[in-house]
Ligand code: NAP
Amino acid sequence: MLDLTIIGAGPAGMTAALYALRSGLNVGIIEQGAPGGQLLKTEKIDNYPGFADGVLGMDLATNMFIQISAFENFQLINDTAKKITRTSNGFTVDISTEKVETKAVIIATGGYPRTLDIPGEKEYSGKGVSYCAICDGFFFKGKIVAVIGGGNTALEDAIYLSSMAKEVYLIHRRNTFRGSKILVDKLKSLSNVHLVLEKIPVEIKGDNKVSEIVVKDVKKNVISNLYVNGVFLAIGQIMNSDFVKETLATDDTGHIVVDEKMKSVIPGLFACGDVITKDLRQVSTAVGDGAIAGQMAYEYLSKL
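Keeping to the form predicted in complex with the ligand, what do you get for the structure of that sequence alone?
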């Protein structure tokens, strides 16, 4: 039986693991993809303390994983968590083929990209429609692309894509941005980025590959077309919390409610990172949450 099972190997989960491992706990992380989570989809992080010139998301993810892998009391379980059940001496976490027995659990599963659900989006997914600028931007070198959204992801994606694409349209449904001012200012300084504000995408068209996006002016209700080769969607996240819904209540946006010690209402069950209800979702806050969750899990297990 594991002392602690962490679900999700993003920055929150890996930091929780680091603190728990250093306290001597036997720790398993269940991760369905590569360790790193959202870090793997972020080219460069400019606001992580200690890196004055920024740090590549891939490098930060790799170093976090190297750091925890060095512990003998660590194991990576490459699988998907399907259900958490309370037992008389802890919890079982159902994965594809077996049940992981554990004394405590930390949920650090983050989220996945929200879709627009407009005509053409599914049809052209992988044929010009993308949810990851870092993964697919390279294919649009010298081309014209649109980025949808007004949060930090959309702003960062537009900045990143402007370095390789010929033209970037940032399409946002309002005329103010949810994302940070420093990114908005940078974006406005780039000559090949064009802000298309108060417009919502209504259709993505093409012929085998994306060739245009149809947008509607939210005030005038007027339809217009932009000729683009690629559409990058960055309209927020849906939380990976469905698998806990039978065990634990989430808020109406799927976030898990925890206290300042990352404790849920169930003793021994913690959550941290983007998946919890909070105001600021950053790598730095994920890491902070993870440290607290790892330490609180240790304290919980010490008292058993």
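Counterpart to the form predicted in complex with the ligand, namely the form predicted on its own:
Single chain only below; no partners, no other molecules.
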């Protein structure tokens, strides 16, 4: 039986493992893909402390995994977690071929951005198409950008980008916003933010980088072009939490509800990183969550 099983090997999961391993726990990480999570899809990170010139997402992920792999009390289980069950001795985690027995569990499965699935989106990801304004907004200082969405995240992204971009187009399929009124009022007061309402994006174009976005009027079916240097998608995330929705409380967007110590309502079951309900989702916050979860798991187990 493992002391601790961590589901997910992104920055939160690997940081949790590091803290637990250093405390002497026998730790296993269940990861269905390569360790690194969203880091593997991030070309360069420029807002992670300690790297003045930025760091490649692949390099950061690799270094994190090398660090935890050096511990003899660590094992990687390449599989998919399907179910968590409470037992008299702790938990069992169902994977494809067996059950992993463990005394405690940390869920760090994260999520992934919703996509538009339109021509050009995938081709220009990292070349003008971004899913994180806080991560990439700095690269568009003095340039023209578009934000897609109508919720609070889209409104906040447009406001944030307006402080550095020359012009910001906010594209939304309706003529009203789902976001809060205070954000809408703030947005309308900004002279360099332009509302493009009742329009949907249908294609992203460019050469080596994004140069324009094609939009369609939802009522008139008329096509028009906006010349932009960047496109920020803020249409939500899909959480990897379906396998625990019958066990744990989740909010209306699928995020797991935990307290400030990363504890769920079930003793010994923790969650951290992007999969939990919180305001800011960055590599640095995932690492902070993971450190807390790993330490809290150790303290929980030390009292058994």
